[in-house]
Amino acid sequence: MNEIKQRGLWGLLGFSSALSSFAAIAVGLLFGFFLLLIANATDAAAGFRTLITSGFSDLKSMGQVLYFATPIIMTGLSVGFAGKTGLFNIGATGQFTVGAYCAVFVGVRFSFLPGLTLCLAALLAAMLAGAIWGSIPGLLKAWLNVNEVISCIMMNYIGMYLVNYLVIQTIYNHRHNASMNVLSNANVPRLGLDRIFRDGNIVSSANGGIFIAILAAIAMYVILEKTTLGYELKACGLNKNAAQYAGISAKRGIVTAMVISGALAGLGGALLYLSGAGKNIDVVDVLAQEGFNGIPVALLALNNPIGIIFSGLFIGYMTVGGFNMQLYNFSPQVVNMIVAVIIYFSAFALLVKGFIQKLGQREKQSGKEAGGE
């Protein structure tokens, strides 16, 4: 009776959490109606609608949310994955700016590498990059205890004029203040969804970079709950001096998060820069907002990888919505006010879902007490 009162308890617990994420996503769409109406109470109407539907308005508008999906996956399951063994990797906007940066290099300068050869060894470098900016916070946390967010916060402006600094002195070009573009060979092939997802002659910029993205959310769910390695991740986060205690070495456990969370993050970053949609990175002084929008998109899913692929594809598609409201003179600035309020909503949700899982440890704890009496 007593295993079946906890399956209960943990089948509402997985409901609740799925249940609180719909209901941000609800009260996050509802605040943004309220805006348009405020705005321009006229087309309030028109513009909500087209926010929500020209996502699936034709096949290149679904291409897109595959194109702005893919690198937000990327930091979603950075972000994930570091939250599911106890750290907050605030830095992932740094990591993907470096991952894009050396992505880009190789894609321009790496000439000598045959057809597919030079986007493999992109890719490659840009998770190499990442995972070494993201072992820095992770070095530093392991021996020092530094807060994993202030150096990640530090890390993401040092990455941020570092790579500035390396594109005006490696792959500058003058006349657009950016990047030089990369050899066609080093972008990742399209893999035929331009011949699917475009509307007549106009083709939408999905390429291969999304299958990539739901391989490594697989590899990541599977890296968390089917292996040694993310059970000891997992251990460390819920409880390093007990993780310690068992034998397993909490300081090498926040280092390897933080390395593959990085790599996550740095992917994220070529998949950006080697989609052939012409992007290139730009040396201003700002941020790169693809890693602040991982937050949001993990927050959603709980971080859970699978889930990760869903919300980001809701942000996407958001974002596609955002672009096309400007058709009624609304700014698509609109779509991060709404995302805003969809992260307070989901951490909202994590505090729900902290209170179920105490019930059931609590319910747990009763019964082995009933038991033993």
Contents of the next structure:
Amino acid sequence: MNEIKQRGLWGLLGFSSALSSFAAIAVGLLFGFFLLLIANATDAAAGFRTLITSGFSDLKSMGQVLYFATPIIMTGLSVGFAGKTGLFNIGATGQFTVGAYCAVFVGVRFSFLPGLTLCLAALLAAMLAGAIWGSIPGLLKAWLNVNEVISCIMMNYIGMYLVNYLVIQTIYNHRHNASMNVLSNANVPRLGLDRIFRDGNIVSSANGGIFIAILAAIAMYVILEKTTLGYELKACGLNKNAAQYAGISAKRGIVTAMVISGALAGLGGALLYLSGAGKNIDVVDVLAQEGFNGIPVALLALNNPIGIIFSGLFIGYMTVGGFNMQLYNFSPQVVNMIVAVIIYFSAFALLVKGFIQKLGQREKQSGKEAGGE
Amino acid sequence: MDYIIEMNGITKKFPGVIANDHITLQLKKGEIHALLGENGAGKSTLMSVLFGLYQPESGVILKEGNAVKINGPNDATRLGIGMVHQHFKLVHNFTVLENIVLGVETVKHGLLSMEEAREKVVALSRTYGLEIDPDAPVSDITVGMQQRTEILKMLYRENEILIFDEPTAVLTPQEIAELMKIMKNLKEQGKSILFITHKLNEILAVADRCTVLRKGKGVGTIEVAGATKEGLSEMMVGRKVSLEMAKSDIDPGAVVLDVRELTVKNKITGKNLVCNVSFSVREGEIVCVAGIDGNGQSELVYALTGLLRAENGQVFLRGKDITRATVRERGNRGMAHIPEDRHKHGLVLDYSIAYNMVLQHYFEPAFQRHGFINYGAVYAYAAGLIEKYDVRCGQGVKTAARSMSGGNQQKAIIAREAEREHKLLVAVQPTRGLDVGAIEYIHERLLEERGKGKGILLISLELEEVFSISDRILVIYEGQIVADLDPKSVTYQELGLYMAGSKRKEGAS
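For comparison with the form predicted alone, kindly provide the form predicted together with its partner chain.
First the chain shown before, then all remaining chains and molecules of the complex.
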């Protein structure tokens, strides 16, 4: 019995880890409800119901959940992968942005590529750009011992301004102060998802990107758990000294981890702007939110790649709910606050996890003792 | 009633273990009472109960016949119980005097008045023969003086019951002799001493009575007069233990490791940590580097094993220059390494024991194919080592290294290193923090390696270990090898003088 239970999804996630994440979510939602009460007591209940249920209210909303979740699953994987190897990749935003630019550039300019190959080329370009952008903090850390957090933050700004400049120089649409539309065959195929997830005639932005994100998560799981590379990278992350002692090159490990992490974030950028939802890169001096959202997504899942799929979907779900809450005159920022609280508590998730494990042990203990006596 | 402290029938349970099972410890006034037991026997738990850090499930503590309840260290201090911890609790940038009065400062009008305190400290140090310099910063004084400072801290607080937790672990032979004298002195002045240790010689030298714990149970309390080392160790471990290692004579073979004028510098200060060191290790030979902790042993090992760049000099492994080789190249050439710090270097604690067993092998064809680890092979290999080396781990090969006891972690490392294809074994304090049973086991393994014709470089701080298994002793002092000695013709005292830097052999590098 127990074994069957352990082998399921819960086992993969680690039951106590998942439970602790749920506890964090519950506390965050409760706090969110209080926020709504303070903001507008009469509509709080209705607004909260919208927040909780509207992601599931119809198929179109569910499609939107998938659409919003796709890029943040990717950045979540990026942050999570780095986290597993002991690095804090706060530079996912920058990698995301340069990835997005390269994808869009290919999507606009490489008209000579036929059909699907254009989309593939754009995705590859994005991964490559993200990888390069991630490799720089990695190299700096490995060879010059520069803290990756600082260099990542700098790379975020460099990336943002560079992309703004390049968009204006190469693929600028004056009327919208944004990038030009990509060719239609550059977009990730919708695979009929838009036809499933629709509300009457209004289609959702759901597309095949979600499958790419899920594949990426599975790939990350396989790399970390099944390969020698994952073994090395995790050893570096868990105990750098022991890794060095064993002859594993920590320097190479750091760079490799940042390259993979950057590629994941870059792919996320491509999946957002090649979604066919008519989204363009706006020329504004704001760091891409999707990159930062990767941090809570990874945290909430305790860096577990399979968990990240679910936490990404959850944050996407909340985003849709927050959007619909505007019906009751709540600003969508309230959702950001609720998500922030959830994240805040997910930092306690580890603590809660320890508590749950202890509880479990005690139960087992008392069970054993009772059985023995 | 002549017992100053009695702990009667103390039971303390933790989830899964009974740390103390009806233990009785009775300390007479004015005696030195040794508390002997292996790691995990329950000594620390018992002391924590005495200090009120744990509340026992059952049992009572009596102070001079009256039951007392100890809810925390403050209660213990009030009852006159003081402790010198194994790792000193001193503020390094304070002076000796400031450390002694810390927490019980004499204050006048809200300002410190140190003069009163100074007089009291000086008087105390004279009475008990505790030589200190009250104005020296703790960071500048010797370990011995730091310990005397700790003792004065207890005396300053007028503690009657003094607990010494493994006090000799950090001392040279001379300092140990000094400490023994101090302890006897304290006893004569009417203090009662509880002496926690697993060194049998010291018990025989100073203690009046000895209580032995084994696996959470009290084995008994005996008069030390008339006791023998063998008897004590048998009580402690529960079986006969051979203290003298039977060592066969082996003619050392070819040179395995050759170190020539090796120098390692501190990157920041530019100070020489290892200075112009030359020596060699041959097949079938245990060469021991003896010295007081912090004299360059760690850096020497780091340079030999590839964790640190040498500034100057050369290292040859089986005739090949490996001065600039990577850790893995050295390993492939035949170097195995039992590191000093099993938590920092030896193990990835959050990896399972199986993962740890292949830390240097995971990339070999036997354990992977096309970059995918063959877990079946890894688990089978690890299970074999666990069986062969009798590593005890609760959940088999998937046990997290973190959850294992120190002794078994060390066994796991030894299993891993001994099974590597190697010609040279660098073992750094392989018995640190282990109990007699485990030490015996590890020494047997080292001698077995020697018997197989491996060269062994042993770095040790334990003189008994140095004498019982080494073939040659190199003494390191301030980064230099100051003597190359034969253990058969040198005494503890002489070795101590070399270690303290007050003697130096002509001709040594």
